[in-house]
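A single chain comes next, written as structure tokens; it is the form predicted alone.
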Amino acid sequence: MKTTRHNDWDPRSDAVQSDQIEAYDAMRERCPVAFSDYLQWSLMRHDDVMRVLEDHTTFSNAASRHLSVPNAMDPPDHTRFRRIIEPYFNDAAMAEFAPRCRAIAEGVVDRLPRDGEVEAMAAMGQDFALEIQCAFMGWPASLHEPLRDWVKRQQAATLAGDREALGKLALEFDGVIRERLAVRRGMDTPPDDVTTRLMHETVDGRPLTDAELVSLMRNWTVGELGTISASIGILMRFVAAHPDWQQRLRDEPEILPDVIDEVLRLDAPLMSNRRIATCPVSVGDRQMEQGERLTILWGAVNRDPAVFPDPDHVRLDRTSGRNLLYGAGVHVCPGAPLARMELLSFMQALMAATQDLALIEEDPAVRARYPAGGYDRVPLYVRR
């Protein structure tokens, strides 16, 4: 018989989501592993995480509803997809990128204005994920405001909880991708780039079927322009926030990406992952059954103090290993190289066209609410 539950705490309240962050940390002390009918079972201690992580078989990442490829397989399925994935993430392939990668950063910088007040995560953050994410992908230019339009109704029907209109959303994205794949098939020489390559990958033997590349292609896009916006928003905000990291970032560049992965530990730029218990099994004090499901809180797990002390500041003394921020085990994502470069070459870019960042004091910016991690706003004083 199922066990009734009851509701520890409400994710969907205004106390949480007016600051996830803060509301996460509190949790964390009061309750790590927590109930509530929206999320199932939050997990927010590093510990009980990694337990997760490490064992797919009792905690599987076959949590979605639809084929999400590879997100949601277990080995050995994800295995098979997952040696077709790593090579477009490798040392080569990014090197191969990495001169596109620093003209779109240093070109989307050079947008700011000379000297006045810039909203980070619209003019920085949203211009740079799609412009950087269609160029990795081998897509036209002529798809950034389209995509930009999209992912808009796709965060505004999340945040109003629209399960059709999300469906709708879900089926429009697909037909984008069909359309790439459609275009190459037209053409007698097709380009060599990621989309035209993974058109032409096999697993057992196979070609991928269209409903797997569509599926991949859309985890890969999807996830990144919402990740890639964020973290440009929590880090431009960082800066902007600290003079004193903002004056050493200009005078050590070498610190950079330490610096950007320890802001995105403190600030998460993805706020959650799911899993599915296979088994009934214990995590901390609370007994779970089989189905049931477990959201893991980045947010809170590496802000945990039993691993990071002094949570709330960046320190360059940590065991790198021990951040989550790309996750780990078999599901670490295949991406972090591609992330990190990203994320590096916009913030050189950044340090190097502009002589200070300051906030706005009569215009604070705006927490996201869940399931967006980092900011809606991150409005901005620029001195070029």
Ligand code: HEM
The other form holds:
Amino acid sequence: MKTTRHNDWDPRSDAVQSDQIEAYDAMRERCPVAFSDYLQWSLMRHDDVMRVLEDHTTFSNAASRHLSVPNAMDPPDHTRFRRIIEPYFNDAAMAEFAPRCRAIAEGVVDRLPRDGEVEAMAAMGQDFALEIQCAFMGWPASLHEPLRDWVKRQQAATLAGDREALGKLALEFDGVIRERLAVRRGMDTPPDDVTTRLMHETVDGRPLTDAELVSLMRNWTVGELGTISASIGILMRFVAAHPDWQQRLRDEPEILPDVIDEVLRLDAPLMSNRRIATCPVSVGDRQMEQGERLTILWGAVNRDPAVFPDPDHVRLDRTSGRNLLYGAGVHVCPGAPLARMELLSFMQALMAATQDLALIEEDPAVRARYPAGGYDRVPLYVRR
Ligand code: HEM
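Shown: the form predicted alone; wanted: the form predicted together with ligand HEM:
All chains and molecules follow, beginning with the one already shown.
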């Protein structure tokens, strides 16, 4: 018999949504494994989450009713698709894409005003993420605006819990990618790019189906767009809010990779991922039933003071392996090398092209609402 649960909290309340990070910190102290009708079980402690990430048999990723390659798969199916994906993000692939990545970063940063105000999310974060993703996949610039609009509507439908709208949005996205496949199939000599290469991949000796290809490319695109634009907003706000760090980054650019990982640890660009319990199991002092859903709240986990003392401060002496920015276990982010290269290229270009970034007191940054992380708006003053 199903247990009747009472809500420990309301993750969609205004109090939580006005500052997710602050609210998750408070919940982690009060009720670190919390139930709500909306998210079911939310996990906010580092130890609990590590246990979930390392036990994919008890905590399955098959939490979606739809095909989702490889995100909603468990081993052994998951392993067969990860083998296809990983080479696209290996050192050789990153070295091949690096000059293009740098050029896009410099081009986007070059659009900053010489001396004036800018809203960093719209002007920098979204443009950069869209341009990079389309360039990486070999897609035309005409897709930038439809993709920008799609991400916005997808986030709104997720917050509203509107399954019908989410279904329609998934179909819409499928249509966009199927068109990319059709265009290539109509060419005598399709370009040698990531999309064409993926179309020639095989699993168990057969070509990928169109449904598998579309799902895989959707997960790469969704994986990139929201997280990279959120990361740019978080990083730009951080340097503007901390003139001491801004100066240090201008003087010692070699510390940028560590600072980027650390800033995104304390202010998460990706808020959550899901699992489903495959059997009755307890986490912390709570008992879960088979079939119940778990939501990993990365924004809480990566600020757990039990693992990161002084969690709100950027420190370069932390034990790096414990930062779960890119996850851990079999689903660890395959796109992490690309994400790190993109963010480093952007921050290098930004530091080189500007003399000063500052917050605007009368127009403060506005936090994003779930499922987005980071900020909706980051108004800044820029001097080049
Ligand atoms: C700052 C940027 C990014 C962050 C913070 C991030 C974070 C993560 C995390 C935490 C996971 C693990 C999810 C889980 O355990 O359920 C993940 C998985 C994934 N990420 Fe990323 N990611 C980023 C960028 C990217 C990029 C650039 C791509 C691809 C172009 C990508 C593609 C994926 C995919 C496909 C998965 C699912 C892997 C699997 O299930 O095996 N991500 N990401």
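Every value quoted in this text rests on a predicted model; they were computed, and no experiment measured them. Positions refer to the first chain, counted from 1. For the two forms, the rigid core is made up of the largest set of C-alpha atoms that agree within 1.5 Å on superposition.
In the core-superposed comparison between these two forms, the C-alpha atom of residue 206 has shifted by less than 2 angstroms.
Once both forms are fitted on their core, a CA shift of 2 Å or more is seen for residue 163 between these two forms.
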